[in-house]
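Listed next as structure tokens is one chain, alone, in the form predicted on its own.
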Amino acid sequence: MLNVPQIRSDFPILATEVYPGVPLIYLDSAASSQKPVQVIEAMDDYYRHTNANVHRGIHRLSEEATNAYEAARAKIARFINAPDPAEVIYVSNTTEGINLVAYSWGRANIQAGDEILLTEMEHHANLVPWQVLAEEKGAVIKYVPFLADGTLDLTAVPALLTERTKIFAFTAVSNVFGTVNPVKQLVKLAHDAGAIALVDAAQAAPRMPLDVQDWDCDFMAFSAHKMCGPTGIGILYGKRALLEAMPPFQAGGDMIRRVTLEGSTWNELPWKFEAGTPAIAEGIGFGAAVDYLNGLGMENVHAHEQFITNYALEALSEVGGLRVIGPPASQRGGVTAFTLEGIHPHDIAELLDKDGIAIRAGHHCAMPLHHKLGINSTARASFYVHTTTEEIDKLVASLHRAKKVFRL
């Protein structure tokens, strides 16, 4: 298990009072994660000592950003278990890696009458892409439905997928219900029926480890916000035929190889996607996070989720009126969206932000999953690396002034 009280000295936040006397308690990493001092001084160290643009420069600083940088990739690399870092495709967050795959590869294989298979409880940036890429194309897209308790419906799944399925493309792990998907299986699944399988790890990669050769997925997509890492950076992994197959996603400096007046050719992986200058700190800042995640082990990260996670199913369940979207603790991760009956959850979000309290209110990105629920909204409390059992009792007591504000 975790040495949690070392891990919460290592983020400068939680030592914050949201307001005067009030200490927060971050309960929203999954929305975006807090960044660990070792990060941030990853970060500081690269504007203050080696600031330059990278691949472009043969001066020292430029050489030693470059080599920053690149490191990076290849911890990420070793991290999902890519074969390859040229498989590893820098981008700036999960929905445009996503999106990297909708527009590059789908527009050169998606025809009109084909199959585009997602699920119901896809997070927004798994399910637009799709949505503009078969209306453009004429495709035809179809769902894997939920159950009651928040789990996929494998039944479902092999008549889905026909002969006419290009691409099979699902969450690992549901931003709403927190349901861990068995992506290996539906991979297989995906295979059998001569489809390729697009995983989103935004939820999977902070708390559980990855395997892309055991997985066998064709495309991975993941933030480095969610994972102790900073904004604005991500990765998408693809399978290297699959990649070289692919035309660019964005044209520009550093994508190319030779430009003429007439024509231009095209860099080698993975610098093939990667126009323009990069998010340079944000790569090394997420080399760094990598690195503190590795230091602490991913199996020790998802035992202490799956800890804290029954801990807050077990004292959420004490709250008269209070509902838990999604499976038990055994088949989620760190993620619990519930409603308060007779309160609306934008309330419960405010009155808890009075107690120091952060989590997340609303559809979570995620509309059409609280629509066949028959809800607007839940609120949400995701855990992390740092979250305690002591965070979790202040987060029902907090409930419980929150029904008696509302006179319940």
Second form
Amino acid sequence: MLNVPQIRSDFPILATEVYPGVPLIYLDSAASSQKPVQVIEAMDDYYRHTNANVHRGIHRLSEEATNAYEAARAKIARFINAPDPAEVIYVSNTTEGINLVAYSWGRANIQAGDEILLTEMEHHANLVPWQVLAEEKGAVIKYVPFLADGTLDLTAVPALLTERTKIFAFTAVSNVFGTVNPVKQLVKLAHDAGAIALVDAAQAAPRMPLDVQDWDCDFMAFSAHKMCGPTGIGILYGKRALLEAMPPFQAGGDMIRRVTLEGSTWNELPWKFEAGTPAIAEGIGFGAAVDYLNGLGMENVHAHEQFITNYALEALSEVGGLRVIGPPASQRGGVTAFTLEGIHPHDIAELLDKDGIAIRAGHHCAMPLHHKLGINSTARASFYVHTTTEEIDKLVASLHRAKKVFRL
Amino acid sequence: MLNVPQIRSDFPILATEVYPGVPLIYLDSAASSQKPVQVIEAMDDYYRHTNANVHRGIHRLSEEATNAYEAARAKIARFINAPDPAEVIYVSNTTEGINLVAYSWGRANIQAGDEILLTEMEHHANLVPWQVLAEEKGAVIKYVPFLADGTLDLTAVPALLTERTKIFAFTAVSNVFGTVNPVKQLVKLAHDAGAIALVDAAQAAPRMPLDVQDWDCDFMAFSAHKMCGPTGIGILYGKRALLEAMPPFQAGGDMIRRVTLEGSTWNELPWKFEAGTPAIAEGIGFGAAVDYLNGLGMENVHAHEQFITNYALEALSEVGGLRVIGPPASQRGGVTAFTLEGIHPHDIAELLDKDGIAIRAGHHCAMPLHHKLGINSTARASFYVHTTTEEIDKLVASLHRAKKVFRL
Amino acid sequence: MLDESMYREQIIDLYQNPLNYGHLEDADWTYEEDNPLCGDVIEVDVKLDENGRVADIAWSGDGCAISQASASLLTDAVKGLTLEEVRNFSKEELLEMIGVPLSMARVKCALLSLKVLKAGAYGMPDPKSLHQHIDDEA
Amino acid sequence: MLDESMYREQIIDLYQNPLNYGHLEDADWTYEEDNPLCGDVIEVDVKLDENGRVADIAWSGDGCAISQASASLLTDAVKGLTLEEVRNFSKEELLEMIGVPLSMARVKCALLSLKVLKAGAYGMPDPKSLHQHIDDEA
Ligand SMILES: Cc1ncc(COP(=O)(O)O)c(C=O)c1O
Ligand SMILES: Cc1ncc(COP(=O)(O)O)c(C=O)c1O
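Same protein, different state: after the form predicted on its own, show the form predicted together with a further copy of the same chain.
Below, the chain from earlier opens the complete complex, with every other chain and molecule after it.
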């Protein structure tokens, strides 16, 4: 298990007071996690001692910056068990990773009448890029439905994967239900049907061990900012053969090999997909975040989330009128969305904030999911490595107080 | 004029030693500038005290993060005299800004036979995206030639702008010659011919006052990392009417208004073009960089660069076999590329590095420019607000020593 | 420490017992829009009298206490106003009526009903041509 | 303090007076590639003897002292080797011949000529089919 008190001392923000005398209880890690001092200092240190542009420089700083930036890529590759760091492409966030695939692979491989399979629980990031592509190409999007408990209807998948299906793109962990989807099984179903599989790991990467070789997925994307790392960076993993065959996405410096006024040839992987000066400090910060999580052990991170989620689901079940959506703790990551009868999620968030408790309220970029449930929004508390049972108790107490304000 | 000693104390990296006893002389600001402590601390402070995802949050941290991030946008808008912060779109760097235009505006507006006008001195970032677009659409690219002194052949421009020209995209300052191009005049020529104008301000933004209303350009892009700001962020300015008419570039969270399984509608400007969790800390750091430069005064920054460049050109002229490319100091920003007979630029850079002097060697992502000059690479020293005449003297001394090593 | 200033009695009252809630059968115009923050939608139906003044108004939709209380207060306040006066109804006026301190994000909630009302009002032809239009149809 | 260890006499000598510099009229293969770091290009021409060994070799191109010295040393070293041996010529061997400490970026410069040579060698059919191919053409 995790040593939570020690972990808490790594996160400087946890020592701040939201209002005088009101310490922060941060239950919004699924939107963006807090950063341990190890990550903040890695970037600070980079800017103070090593900062320089990478890849084309011969001077000492540029060499050091390049080494640190590429070493971070190698760490991330190991973190997901990618066979080769060249298969790890830096992007700005999960969203850009998926857009890269939709633009580069999608424009080259999707034709009129082809099918794209998604699920009804996708985040907009794994929905809208495909809608844009499908509209442009005259392709068809199909959706795997979810069941009342917030898990996917797995029995529906085989029939939805037809010979026209070119790609099955789905989330590993739902950012609303918290559902952990059976990635390996879904990838296999896609492959059996002759489709490739893309995994949105934005919520999985922070919370559980990832293994792209075991999953055998063709693409996977996630963001640093949800896993102790900085904003402005994420990665797209892709199998080498696919990446090699794809045209570049954005064009400019670094991704080219030779440029003449008549045309250009592309650089090798991974740089073919990285145009312009990269997010260098952010790459280094991402590497430090991976070190930090490895230090904790992803198995332990996962176990702690399960423990806290279990505790939270029990505690929340005692609040009258509160309805948690999604499956039991054993099938979910540390994300718990709920409604409270008679109080709108915005008002819950606002009232909880006065007690220093940060949660999200809204559609969490999953409007179709909410639409199917017949609601516009939910309140969402999400837990991470620093979350304690005392914090959950305070959450529950604050919900009771909110009900009082609303005379419920 | 600038108070250079005081400025130097703002840049922590300038106190480092590259090798024991060898202090850093950083003459590679055109590749990426160093960061003052004010910028480093703004980001550090953000991560320690305010970090949260923006835009959709109701809790205190999210509100504060959103305010700080949007306040930075407003600062950047004022910095370039944009009429409205909604016309300032955050991107990862200059390269992405130009790609955004090439993808979104370009795919919607360029047809077979249309012409795109560039110049022979463009950075790959303002070249390759247009080549990709032109190839896809069957459009034609033309180039404004440069003259022997590294300035554009302005007499050639009117004839190159035909009724088929849809866009004239050019750099405000060459990253090799240092040439300051007559932006306002070039924009007017483009408009007179019925074309729109895009300005690559990657090298101009760090060095001189910018005024998009005076220039009347339609698009302008630049990166934070070259102007005291962090990596991973830049902006694209666009005139509102153009941006409104353009389809989104990347798709995902934040850039949508409403998503259903059948389709989506877009958010308003600027968010229509900002998909996914943005580079929040970087936006805040960018704002701090703009504050810093405003504190110095961009007129003063420009004057200092002219002074140092003038000094450097004189000092370098005394090194036998050394040939500076580009115009006289009065027509250039603080970028000085040169060759030294009998020593390859790589070797110059390597030998200078041993004296702690960081310069660039290579094609500086401007292969066509070098190709026209009949050389593969140049050595480039670039100066910034912290550069002193003593550093230039050391550069010259180190060049003399390099010659000795090569028995010249 | 719970600071409930935003949730004064009046706000909770209006949330739980909204004014002018529902639909108008014979509205001159109907407009709806959502709050991108949360997906909440508000619809406003307006009926003008022969002088071009708001004769009746109703709103519907789902939302937070602030947006719902605001819609109640706003729809009450614009009864009897001309199209022109509706178009000029200021944000400040509405915020003052609500009268509780609001954060930036919640200001959007508070102003949603006004946005919907004004967007509808601007979409309307000005009174004369409106009546012409109606005459034309008759 | 100037540390010139990278620029030992031998390197400068070879830079200023390269070995095997030029072109072969009757090369069995020719291959060129650039160093993406700087755009420098190296071309290598190879002539095999009847036993499939390197009979003659020449290189040309522009570049830094390290890449040029490396090309001189490499081309000298592979004379007499079989196609198979050329393909297996290791980076380490070449770096050892150069014998000066190199940073990561400069290792690329040092290995450019080897990359070009090996890419050409891999592009060649193996000796038997090569001669068949030549026979076929004759
Ligand atoms: C003139 C010019 N344009 C564009 C760029 C590209 O900037 P970035 O790499 O930050 O996208 C640069 C910098 O390398 C430049 O000097
Ligand atoms: C499941 C899922 N996918 C994608 C995203 C998008 O991540 P980002 O905003 O970092 O691109 C998120 C986070 O909001 C998410 O939870």
